[in-house]
Amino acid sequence: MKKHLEKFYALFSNDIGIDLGTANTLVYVKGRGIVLNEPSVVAINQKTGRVVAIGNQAKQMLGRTPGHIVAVRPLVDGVISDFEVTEEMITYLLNSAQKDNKKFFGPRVVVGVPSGITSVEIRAVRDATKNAGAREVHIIEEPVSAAIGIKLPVMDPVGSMIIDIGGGTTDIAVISLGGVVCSKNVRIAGDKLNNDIISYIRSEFKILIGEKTAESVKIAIGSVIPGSVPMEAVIKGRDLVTGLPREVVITDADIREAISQSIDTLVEAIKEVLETTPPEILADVMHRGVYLTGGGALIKGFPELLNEYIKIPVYVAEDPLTAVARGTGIVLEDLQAFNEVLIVNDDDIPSAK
């Protein structure tokens, strides 16, 4: 009976995977691939309480809104900080993903979340997705989903190590036989590096810059080891002494100094996970290497720096930004086969309400 029901639902509902990230949210629709990649930002009119814009439109408003409109990120460190706003954002994403192919029943959704989040946080994600119109919700840890997305043999009795460096958190996980053997979740990722750059430029150059400027500089000239050719960029901000606009030229050496402490902490966290990995699995990791996914995998020189520290080959996954979303898509293709890797099944947990 259940199989017949599943076939019936498959005809009249969509299967959707969501990589619910602090910085960006990606949406995968079964049969179509990744259809949306939007910043996790929502603009709200505080006078009326209504949502003004979501995603790219809202991100353009960051730091540029009048007093009564605020652009907020409803996810902090990979978990929901504002339930209602997150619900609005997920509703928008689900509707946008299905606008050309809306079906009779609500979609079946697989959502990627950081490893090590609490059962309360899991329930918040599940309830927000249900309230946004999902018929069925399954939760998967992001490093596991990323490993599936880059075709690592997560269901085999062989150890695989993956480091997913996102916007709010970095997930470090060793996976074998469909489960996480050991892992660590650290709050050092893209946003922390942006804040490091803002603080450094404020203290060294006495200039105040915004988050978007810091991020664009990080992407343009950020690196963790010196390159063969020095790089520089012009940044504009407010002079903290005069209060007037000023621009300065900063180099890749400045960015390295700004983010060095956070990078050192991240490398130490990776070493800690390796130290707690069982020796047989560690032998597999040494043979197969460590895989980097997420936006942080694109920091220039990071794979080489990490390789120098841990003495294990380090590889950047192909298209690291979409690895988690692609993983949710593969899970949706055969939920039964990947049932073991899901944190929580829709029917296993009572509603928070």
Ligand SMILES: Nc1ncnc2c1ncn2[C@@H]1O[C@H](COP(=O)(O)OP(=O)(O)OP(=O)(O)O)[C@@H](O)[C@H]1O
Second form
Amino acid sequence: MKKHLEKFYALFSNDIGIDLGTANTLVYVKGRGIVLNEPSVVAINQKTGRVVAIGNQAKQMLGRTPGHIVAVRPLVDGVISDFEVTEEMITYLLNSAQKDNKKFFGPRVVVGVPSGITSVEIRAVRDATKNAGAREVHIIEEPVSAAIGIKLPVMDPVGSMIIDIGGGTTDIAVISLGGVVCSKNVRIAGDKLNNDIISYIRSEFKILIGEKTAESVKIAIGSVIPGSVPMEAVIKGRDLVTGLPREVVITDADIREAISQSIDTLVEAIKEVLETTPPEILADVMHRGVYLTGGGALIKGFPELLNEYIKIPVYVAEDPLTAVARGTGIVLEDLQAFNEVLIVNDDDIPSAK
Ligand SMILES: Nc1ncnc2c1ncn2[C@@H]1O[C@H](COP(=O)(O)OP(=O)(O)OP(=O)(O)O)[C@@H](O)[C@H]1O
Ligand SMILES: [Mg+2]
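Switch from the form predicted alone, shown above, to the form predicted in complex with the ligand and output its structure.
Following is the full complex, with the preceding chain placed first.
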């Protein structure tokens, strides 16, 4: 009976997966794949309280808005910081994902959330998605979804380790038999590295730069171990002494110095998770390696550096920025089979401490 009902709904509703990231939000539609990939930024007119732009368009406005327009990131550290704005954003995402293919019933939605989020935060995500028009909402921990997305055997009795380095948070998780065996969620990821670069340039060069500039230099010349050729970049900012614009040349060594402390903390956190991993599962991980996903995984030299510390092979997943979204897509193909990995009840406190 239930099967028939599901087939009926499948005809008249969409199945949608959302990776609600701090930096980027991705939307997957069953049968179509990833249909939307935009920065998690919303621009609001404070006079009218209305949303004026979302995604790429809003990101262009960050730090460049006139007084009454504010560009905000509704998610901070991977969790909802502004409920109403998040709801607006999810409504926009669901609408644009279904633009050409609106169905009679609201969609079934799988949403990825960071591990270690509280039951209150899970409820906020669930409510925001329901209010945005979803018929059913299923919640999955992001590292689990990332692991499914990159085809690790998460449902098998074998340990897999995944580290998802995003914008706001890094999720470190060891998974076996569809469950998180041990995990840690640290608030050191891409955003923190950008802030480290801003602070470093302020104290070393007495120049104030914006977040977008910091992110661009990080991506252009950032690394955690020296490469074969030195790299440099010209950055523009405001001289803290004269208040006037000034340019300076910074090198890859500057960036390494700026982010070194955060990188050390990250490596420590990864070591801690390994230390609490049960021996049999640890043996699996040593044999099969550690997988990196998320945009932060692309910082040059990180796999090599981590390998040096933990003595386990480290691999960057293919297309690391879309792993979580692809995972929600695989889950949507067979919600029944993946039932165990979903957070069914808001009072289920996820496994992370
Ligand atoms: N080539 C690169 N080198 C270094 N960092 C990068 C690179 N490309 C993207 N990033 C960083 O990756 C981060 C975004 O990654 P991602 O989209 O996985 O985060 P998110 O899923 O939105 O965040 P979270 O999972 O924390 O909620 C940004 O901080 C960005 O600066
Ligand atoms: Mg993410």
